[in-house]
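In structure tokens, one chain follows: the form predicted alone.
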Amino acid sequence: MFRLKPEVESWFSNIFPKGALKSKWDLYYLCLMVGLGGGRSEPVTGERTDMVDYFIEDYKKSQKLIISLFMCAELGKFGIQFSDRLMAKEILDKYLNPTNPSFLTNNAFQRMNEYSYGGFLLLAENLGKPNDQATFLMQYEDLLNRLANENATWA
């Protein structure tokens, strides 16, 4: 299952649901994004909400792109490379589950929401609340390039 913190919507609350942001698969989405391209993961304890146990359809199109990227992640964290097939294969068959409508198995929801809270707090650590999309956009790009360049699995 995907889930969310509540203190993720009360940071966006000024910005959400306005614009482009119409769902809460809006704010997962970009806090997982900046998580896997930051490489940050913590914990999801305490009250949490949530959300659907598969991708809704404004992010369907993208479902292979997203696990391939978190798999990236997952592979990068532990130094096997795509090469070391013994190892990937080992990694892949603990999180993909091709039985399931996300292909994901109970294992991956917990580390992509690990993933996606992590990035929630580099957000906050690194932008401040938002109160304005256009502006909250531009800097989350700005800090979405800047981690992924960082970042020796994605640079």
Contents of the next structure:
Amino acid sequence: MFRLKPEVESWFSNIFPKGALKSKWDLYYLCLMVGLGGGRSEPVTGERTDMVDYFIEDYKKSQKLIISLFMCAELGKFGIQFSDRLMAKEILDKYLNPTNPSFLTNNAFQRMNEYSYGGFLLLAENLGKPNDQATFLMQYEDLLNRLANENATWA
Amino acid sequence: MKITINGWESFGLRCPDVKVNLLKNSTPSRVALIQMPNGTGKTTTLKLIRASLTGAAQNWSRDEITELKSLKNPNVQTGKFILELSVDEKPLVIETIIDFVEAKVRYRTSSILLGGVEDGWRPPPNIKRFLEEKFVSLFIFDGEFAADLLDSTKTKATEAIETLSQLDLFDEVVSEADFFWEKQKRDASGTSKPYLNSLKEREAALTRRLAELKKSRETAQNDVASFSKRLAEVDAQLDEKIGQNETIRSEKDRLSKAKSDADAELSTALEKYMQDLRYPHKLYDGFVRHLNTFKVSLDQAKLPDTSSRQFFIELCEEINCVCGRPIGPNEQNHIREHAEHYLSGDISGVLNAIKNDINIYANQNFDEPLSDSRLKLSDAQAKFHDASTGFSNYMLKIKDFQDKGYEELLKEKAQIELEIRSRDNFLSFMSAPYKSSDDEKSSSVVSIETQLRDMQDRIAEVTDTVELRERINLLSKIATNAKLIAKKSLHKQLIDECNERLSKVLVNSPLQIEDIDNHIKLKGQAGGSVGQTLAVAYVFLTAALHRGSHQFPLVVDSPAGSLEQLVRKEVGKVIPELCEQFISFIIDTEKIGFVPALESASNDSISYSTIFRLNQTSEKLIKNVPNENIQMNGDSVLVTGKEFFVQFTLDKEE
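Just the form predicted alone so far, so send over the form predicted in complex with its partner chain.
Below is the entire complex, every chain and molecule, led by the chain shown above.
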């Protein structure tokens, strides 16, 4: 299940839900990409909102790319080479579940939620509470690029 | 549960000394109309009915008590008001005894269970929860309460629903559970006392801080609501003033259109940019590189396999291998072991799909890269900014055109916007996420809540109540979520129900409820006229009262005063359908339209009473009234019956 902490919605409250940010999935995705880019994951404890266990229509086309990036981040974090067949198989078994519409296992959900929350904390630490969608999204792109460039996984 | 008012009796008070009986063949009429001219003591009677039900008179001040004293007999030492009720068909009598000398009020209550009369305000425990001030004001209400339901700065509408549906029981579950845990903590043994005490002190400090912050947050939110309401009024006044000058109005309209066009362009650009952001490969170059590397690595590792794990597992069941050689136990074990090195067929399918998508998306030359949509967004944002500034500058430039009041309004608008911004900033700080460097002085509600939860977890650990704490957390979460879900669903049902009724009640000026978010929000307008407000309040309250499994009387002062005739008729038709007992204090000018509609909808279960003071004019009125219909006590007169009720008019009064 994709999960969001209530403080995420609260932080975005001036620009969500309206305009281009329509669903909680948008918030989840924006935070997830920063978490993956910046290489930060944080445990999701305490109060949280259960969203859905699938990629909503807006993200259907990028579903497999998001999953691939998630696995790249995990491999980078643990210094694993995917060309090592046995290791690769282990990771694939751990994170891929073809029977779930999201193609993800519970382990993958948990780790992605952690990246998303870690990404949210990076956003909150680097940007002020957003008041304007256009300004925020452009600042967001810049921040993501900066963090990813500083992260050995992607650089 | 069913509560009805059977009647009341009063003497020595500002209202007339009368005994009002609402029973007809031992059953209260569905509709009881009490006609009392202005100045006869309607407000006092309602106040005493309310105080009898809530027990609130015990806290009245000397001034409040003195105000109730009979004007005709200022030397009176004691006044009494006796309210007769039925609770589930059993009689309950509450006496309010007012000592004007000592300026004290005391109660006496009949006991349903034991019989006899007891000193004090002692209604049966099972109805006490319905006799709280906030509950009683829902079924004994006035025009002010009706207006509050639609006031964006007040929360009466939500409170009404929560109270009537008893959603606060969910809060009680949470607080009971917390109370139980507190007790378990106190009883816990085997822990170092000083350490536990220090944790508890910190927990208490965090709890206090959280309460303080929540209070400040509520104040700031209320301020924002009040300021926003005033801002809308100021904007409307500014528009009205501008509308009076043709040249200014047309230039303002031109600039306003330019602003709204720029806004639409900005929305389109924003939508496109966000659409692009949803593709991670457009978001950051490094992602594309790594996606390709990922695909190459999979190729190098020969993943997915050309054969699946399932193929080898099935092969073990065969007698001969595909190459024709026999498969014995050794071969079977060997194949099984190595089968684990292959992926299942399903995962292979997913992996192929992943590689395919990387091929499609990560290697294409984008028709429109993210930089393009960003540029368009940036341009649209600048255009909107220019249009917006142009509009604001024009509004400032025309500040002193012919009208001095205009400048004053502009100043007020600027001040209000400043106030709203400052509250918004404050609220932003309050929702900042928790940082590890935060302590109990943090100004963030989120941070304090997180710290408090951590502290409770630590206390649970040291008191060995971890499991209990977890269960309590789960229970609290379930209760909180259940309340939210129930509230949402109730709001939706009530809105649908009210809108259906409103379309019948307000035929000529259709008005619909858009949302119930603390207050009743009307579709497409900030508020209604006094009459519309009252009509919406009736429809809302009767629908809300009707929904619960309990039945209460609906007592209303001046029910039709501000309603237009047609609306009166419609409201009059609806009310008897929606409540078991409707008691209305009415003046003669309200009767037209309203009373005939009530009568026809009441199925003949209607009673008429007229209460007034005796004087030279009114004395003539009662000459031909049969004795059995008149009750006289000093200068107080009560006449029962429809004929007198209908004929009694203000011009015949004193």
